[in-house]
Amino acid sequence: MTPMPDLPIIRIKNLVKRFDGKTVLDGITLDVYPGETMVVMGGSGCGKSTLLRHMIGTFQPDEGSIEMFGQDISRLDENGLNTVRKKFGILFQSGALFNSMTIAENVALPLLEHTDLAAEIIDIQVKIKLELVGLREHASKYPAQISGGMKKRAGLARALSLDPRILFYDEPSAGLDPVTSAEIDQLIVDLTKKLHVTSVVVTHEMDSAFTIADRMAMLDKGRMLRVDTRDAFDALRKTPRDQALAMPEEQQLIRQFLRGDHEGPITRRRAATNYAEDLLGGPIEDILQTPAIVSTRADGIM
């Protein structure tokens, strides 16, 4: 694990986020160090998009803050933003190429929007870029001639075109095989340490969550559950039935979700969701009291 400074790159401290009135974070504080790959993970609907959505600055919180490269970037306006936007890379879930543009092009975009360099040194770039991902020699293939697992590979390309500090990885191994998501998982994990970049992971795959964290995060309905070092979490993981029956509720959620057992506070709890109210929309109690049928003549008409 990579020794982690006094000072964090990414500090977000009681972050709250509503949707129509809908609290869906609450209260978030995590801190994210120089250097560490921090994976957050979560079940789906629990948050973590909104969070990596506040860290890139696509949401405004409605309170908290956060901190990143020491501005609260909550507080920018659009011009601020962008400049600090340039020192991150984003690897988007589906890799976000775009298909009119070979390879080569959607890397060296960022390059020619952002800096004035000449063409012949952003050329030396892309291709330094692409071979650090393994796509060189795929450079003039445009996005919808390569697979799946390249197109990843083409987005973290892209990413890195400015020489981010921080990196943010959506769902990096979201509809990939086996063996093509331990390639992207060993590929995040060598440019961390080759390049010394900060990483953000997304995702609720767990062989690939244990692979690359140094710390993670676990989100459940918006609050944060636990955060701690992959060990921390991999001994609960591990943990044996008898003795997890034993430990707070909270720990045997979060011991349920990293092994994906069937059993357990999590599916307790959607087994515990009423049926009738979920079909019907509402408390039974309330639906029983309102006439399906109202009659619209005045009273004591026949």
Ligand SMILES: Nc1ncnc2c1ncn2[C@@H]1O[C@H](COP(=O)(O)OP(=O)(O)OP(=O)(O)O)[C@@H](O)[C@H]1O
Given for the second form:
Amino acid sequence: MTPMPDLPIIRIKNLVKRFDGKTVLDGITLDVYPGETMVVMGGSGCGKSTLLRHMIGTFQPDEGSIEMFGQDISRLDENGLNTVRKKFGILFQSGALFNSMTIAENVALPLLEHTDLAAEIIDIQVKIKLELVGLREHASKYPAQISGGMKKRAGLARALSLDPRILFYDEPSAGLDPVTSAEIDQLIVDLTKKLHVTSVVVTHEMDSAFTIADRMAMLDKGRMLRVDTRDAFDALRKTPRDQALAMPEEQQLIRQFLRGDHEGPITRRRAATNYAEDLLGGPIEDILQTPAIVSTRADGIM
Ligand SMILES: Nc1ncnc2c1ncn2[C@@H]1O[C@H](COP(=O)(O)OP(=O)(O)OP(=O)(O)O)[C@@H](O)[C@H]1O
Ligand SMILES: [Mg+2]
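Having seen the form predicted on its own, the form predicted together with the ligand:
To see the whole picture, the full complex is given below, headed by that same chain.
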């Protein structure tokens, strides 16, 4: 594991985000250190992408702060944000390539938009980035002509175009077959080593997570359950069932998620919620806010 210097490159403190009155992130605190790969994991809808979008400045927090390179990005104006954005690259879930442009043109785009480099220099830069992701021979193809795995590589080359210090990935292996997905994981590991970038990777694929992470953060329903080293999570994953049953519910829940077990606290919680909703005909949160028994008399005596 990378040794950790004192100052985090990303520092999130007590981040709260609500959408239409619903709390989606509930007091998230997370530090990411230079050179490490931090994997943010958690079930569908737990808030992973929302957390990532706060780090890239797309969303503003309702409470709390997000510091990057020592600056609170939630207080920056669009100009300030754009300066910070040049220091990081983003690989979106879909790859988000422009279909009307070749792979090379896609990779060149950020250089054309954000630098004054001469065309020949941009050309060389694009070739270097495409070589890094193993796509140099495919430079002149269009996105429609390449596979899903190659699209991810192209998206990654574009994310690398401005030599970022931080790389953000949202579900890098989503929609890929297991072998292609493992190849992308390996590419992420290689690039991190070669370029000394800091990476934040959102994923719910546990094989990926354990391959690429230095540290891992487990989100559940907008709360941060645990931030720890990969080895600590690996130990929890491998804890035998009889020992796990003696652990606090929260640790059992993380263990179930890491192992993908079909039985455990997540399943029990889901079953209880769905059953209650089915019986009572509405979301459990709404039902819990309504008193179960309402007095029909003014004095409240029943
Ligand atoms: N712009 C938005 N407006 C309203 N609600 C939103 C918005 N973005 C996200 N949400 C809600 O926030 C919650 C968390 O969503 P988010 O996309 O962060 O989850 P996720 O962990 O990335 O899930 P997945 O694994 O399915 O990608 C969901 O309930 C979602 O509906
Ligand atoms: Mg998501």
